[in-house]
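Taking the form predicted on its own, here's one chain by itself in structure tokens.
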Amino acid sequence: MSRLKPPDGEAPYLTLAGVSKNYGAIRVLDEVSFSIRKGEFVCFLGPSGCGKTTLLRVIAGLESQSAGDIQQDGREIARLPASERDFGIVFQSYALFPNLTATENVGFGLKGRGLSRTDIARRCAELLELVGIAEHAAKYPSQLSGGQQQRVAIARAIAMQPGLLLLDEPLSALDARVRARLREEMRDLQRKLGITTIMVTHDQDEALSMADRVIVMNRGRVEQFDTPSTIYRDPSTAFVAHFVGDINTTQAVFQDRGQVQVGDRLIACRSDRSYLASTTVLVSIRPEEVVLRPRAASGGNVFSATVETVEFSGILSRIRLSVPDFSQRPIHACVLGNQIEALNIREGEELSVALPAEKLMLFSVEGDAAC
């Protein structure tokens, strides 16, 4: 289930309530809600065009909901324009001033506070040092590498201390092993300010390792907000199950609490939740969970397969599997190195799958709560 409010005792720092937003006769957002406490990080995730971009802005005051209210810290926003919510942001092409430096950069936004320019020149360099680029701070955009200008406009956002901090798919600009690099560093400065944050991303690597919490969006609608191995392990819905993470998937028809028909067999499956009987249902597991077992193996979750291909990728590797008796389509498992040689998995193998009853989740065909 997911969790739209704080728990009990806390307070909620942002509360979005029936919050649309239609372009003409497009609904881009449709009544969201939720609940983010103070310091939390959360990320919106989801495909392109589902809204969760529209989401932001509309937090920031960049665009006007259609219906709705929006509360920071116990303030109504909802109608305030941007320049008088506390926010700070950071684009997904961190917008730089290309005629400023770093430091330039940094504290354009302080020079109307009314504080010296030995003051903002102090403040400049506890910043950029704080985002460890001090040494950099004389240089210009063009000058920085993409991870570098990504500190500066990180420092120029946080520069005013502002209550919630909002990052448009900041790391999606850079290459892979910067980024990953810098969603260390970002989560670390993140917890050192203690500063509310919302990150949109469509990755959902970074959704899963950065947030405390994650909002998963579709067709403008939240899905699930929920924990990271929450969304992961106990999916709300077929949309969450297919777009975090791999899975595999298959037709099946509910009999009963806790069983269903594949074809002609009948499995065991986890039965958190009842259907009506002759239900056609999707019957879904992690490749992870899929157990491989000698061949000739016998059970009432474990089917005969034929291993198709073998992709090695480091510690795991990942196993493509036909399983005619489960489904048509092949099915993937990912296993240790170890256990490779010690069934001798290789392509035209044949051995047995074992599915586990607890592991195996199931969704309805349109996709509604997971049973």
Contents of the next structure:
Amino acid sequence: MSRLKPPDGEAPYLTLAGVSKNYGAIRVLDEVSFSIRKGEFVCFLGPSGCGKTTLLRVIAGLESQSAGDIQQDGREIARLPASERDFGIVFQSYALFPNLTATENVGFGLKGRGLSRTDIARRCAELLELVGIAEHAAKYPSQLSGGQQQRVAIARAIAMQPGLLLLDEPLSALDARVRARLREEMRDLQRKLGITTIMVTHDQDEALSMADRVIVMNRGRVEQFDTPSTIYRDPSTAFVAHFVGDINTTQAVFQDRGQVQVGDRLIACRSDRSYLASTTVLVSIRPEEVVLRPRAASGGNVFSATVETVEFSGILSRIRLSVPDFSQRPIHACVLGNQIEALNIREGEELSVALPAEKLMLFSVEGDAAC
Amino acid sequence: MLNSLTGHAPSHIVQKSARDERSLTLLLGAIFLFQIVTIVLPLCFLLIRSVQDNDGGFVGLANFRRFMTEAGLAQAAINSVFISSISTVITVSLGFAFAYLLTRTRTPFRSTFRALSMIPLLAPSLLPALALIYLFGQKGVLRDLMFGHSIYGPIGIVMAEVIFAFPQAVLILSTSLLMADQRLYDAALAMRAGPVRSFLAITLPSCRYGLVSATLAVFVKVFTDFGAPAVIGGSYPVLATEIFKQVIGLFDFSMGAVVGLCLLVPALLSFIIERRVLRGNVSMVSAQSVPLTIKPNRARDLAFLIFGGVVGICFVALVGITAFGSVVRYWPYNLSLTWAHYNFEAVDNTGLSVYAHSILLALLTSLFGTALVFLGAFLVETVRGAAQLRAAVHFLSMVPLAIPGLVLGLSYIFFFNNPDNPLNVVYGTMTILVLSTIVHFYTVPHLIALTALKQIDREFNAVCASLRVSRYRMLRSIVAPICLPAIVDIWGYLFVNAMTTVSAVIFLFSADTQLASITIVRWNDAGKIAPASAMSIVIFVTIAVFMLLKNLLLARSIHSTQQWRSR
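Can you give me the structure for the form predicted together with its partner chain, which would complement the form predicted on its own we have just seen?
Every chain and every other molecule in the complex is listed next, the one we just looked at coming first.
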């Protein structure tokens, strides 16, 4: 399915401006601002306690913000109670009504809206068909599997045709196999309906594979708001770099644009970021960008290394190396399985690693991200 | 198809939910007001009355001084403490052994024993007292066992109170004995500790809290019980009968207020003590605990079988002897059978109407009480904001547990019989009996409702808000059906207690609202033991039938409307 993105420049559907929330002295949300386009699928990604769920509940009106404005579809909603906002919601616990069948759950909000009984029944049937559990329509939640329950919850959330769909860790309670399948189905469904969606998750794979754009959060702040590939390839902070994907990091001293000093070695680095000369910075590289070469060698961006362990895991293998000239701690490299033999990689073997200048990233040292 | 599933919610769907929320807060406010009127104000009037003379003049602590110096009253206080202490020690010891039998042995017939031990709950506290009179009274079949002592007095009171308080002790103690971690016992065994040592080192400490809680509950229950001393106390004064004598016999309402405050003391103390103990209570059982497996042990199980058998037979005998006494012509001289004592019309002119009043009271109390308690608990759990109001309503829902029925009844006299109170129209009516009974038994149902509500997914509120479904519809279609078993429990609890209660209503009934339970006291006082027994058997049977019907109904409705509970 092709990615149908709304054209840029269109008015944003949901805008948060300076949203903050305090619990007593604790600041759970700190000046959160961003805009989401209509039809976009956005993930809030972050470690537990980063404020992502609180942010979702603030958008839904289930919790109130201490400061800030929220606009949805041109309407100021920050002061409205949840029941006057326009959203559907799905929880990790599904929160299905246990005393109602799947159909009754889906139709619960449709009753008393002036729709005829047959209209409601048809709508429920369509929705259950859409999420692929039409054959379980008459069952109670306790008779359904976790994945089936979550599908009912999704059907119920979209039954009222909300402008915004909120998903609070919807897949976390499911086992890995069901999770992977539901991930795909949910994304397809979202594209098909074109409904603006926000999903909270702590699972980076989920966020990267499902979202059009990802908001990485830490300590109540937005660290970065970008497409999954930008977040991975060009993380804006050391926190994002470490939270999303694997990375090797060591401390360095910034010399000038294009050069940093690691230990007593000067290495080339083609990052666009610039610092005052002699500032302490972090220099990082993804494991898959580390290039392994047979035989020990040293000079420039090439360091001699010793293989500590080789961890085989299917297509890729993860190799732990000690590279004393680069870092006190071991660094990791990822290589295709067939290269192991080609490069004669074995534990205790001496070889060299090249760290391509254009793949090295620089970050400023932050209190919480020193790794 | 997709067209119907996309796009925006029509604006007419966005509806008046803020009004909804406000009306819920208003409802909560109304319940708060109800509690102020039915709990706080009456108690204030009681307090004020205790520092006034009987003409309403302020006399400071003179009444309290009179209480200390008047021989009968001080003696009654000492007697109450004495009776309650002895009864508590006996009840908690027997209750612990019985709870141990139920939870930690493999004695056969455990579920039968459990059912038998609950018999006293189904009858007014007067029934065991009547049974004791049949057994050990002047004409009792076992009076020789008394060795010349009279059953009318401390011995009789203690025996009746032990029976009366026994079920509660067993319930509390078996709950705390149930929580156990097999690993602790395995570890003790590995360290070669014998059964006595592991009992002292593991079992006792782990139910320390249950023991404290049972001790306090039993003490307060006995200290404030009116039924048993009224029937079997003879001339032995205790505070519970003294308050009645001061108010109804001597019209000394101020002294009644002082005695009422004395009755409150143990409840308040136990509240404080329980808080203290609870704070230090670290559970020995965690989520990873391994449930106890009880190995068979012939000697132990045989000993407990004998113990359980004796207790069970005693309880059956109590009801049996009372029932028997109510159908013999003239105990113990003419044992030919007759239904004559059940002809209540012949006993006095109130006749059968007292039974009808009791049924009416039980029905009204259980109906309105259940609705009020459940709504109150629902609002306490779900109203958004208004945190102080919610806390206040919750607190006032807990207060009735600490107010003895006699004190509540007396304070209702002071408040509702006040000519300046516009509410005094309810005085002497069925309404005030229903009100006082609901308030008297409010706390336990409130806790049952809260427990049930807390098990409901708290995200239902959010889901209903997103579906723009009103909270009233959520209460009706989701919350109430899920909580149906708890609601039925509350209903049953209120019905049974309204049927058997004596203490609060004894100050409040009028000639037109005589109750069956009170009639038993009256007839017993007049020496009409057989009709009194007949009436207690009628109440006992009524409750037993009611419980049976209730359980059948519940089983039925679970079968037809609650099939979602089963997989």
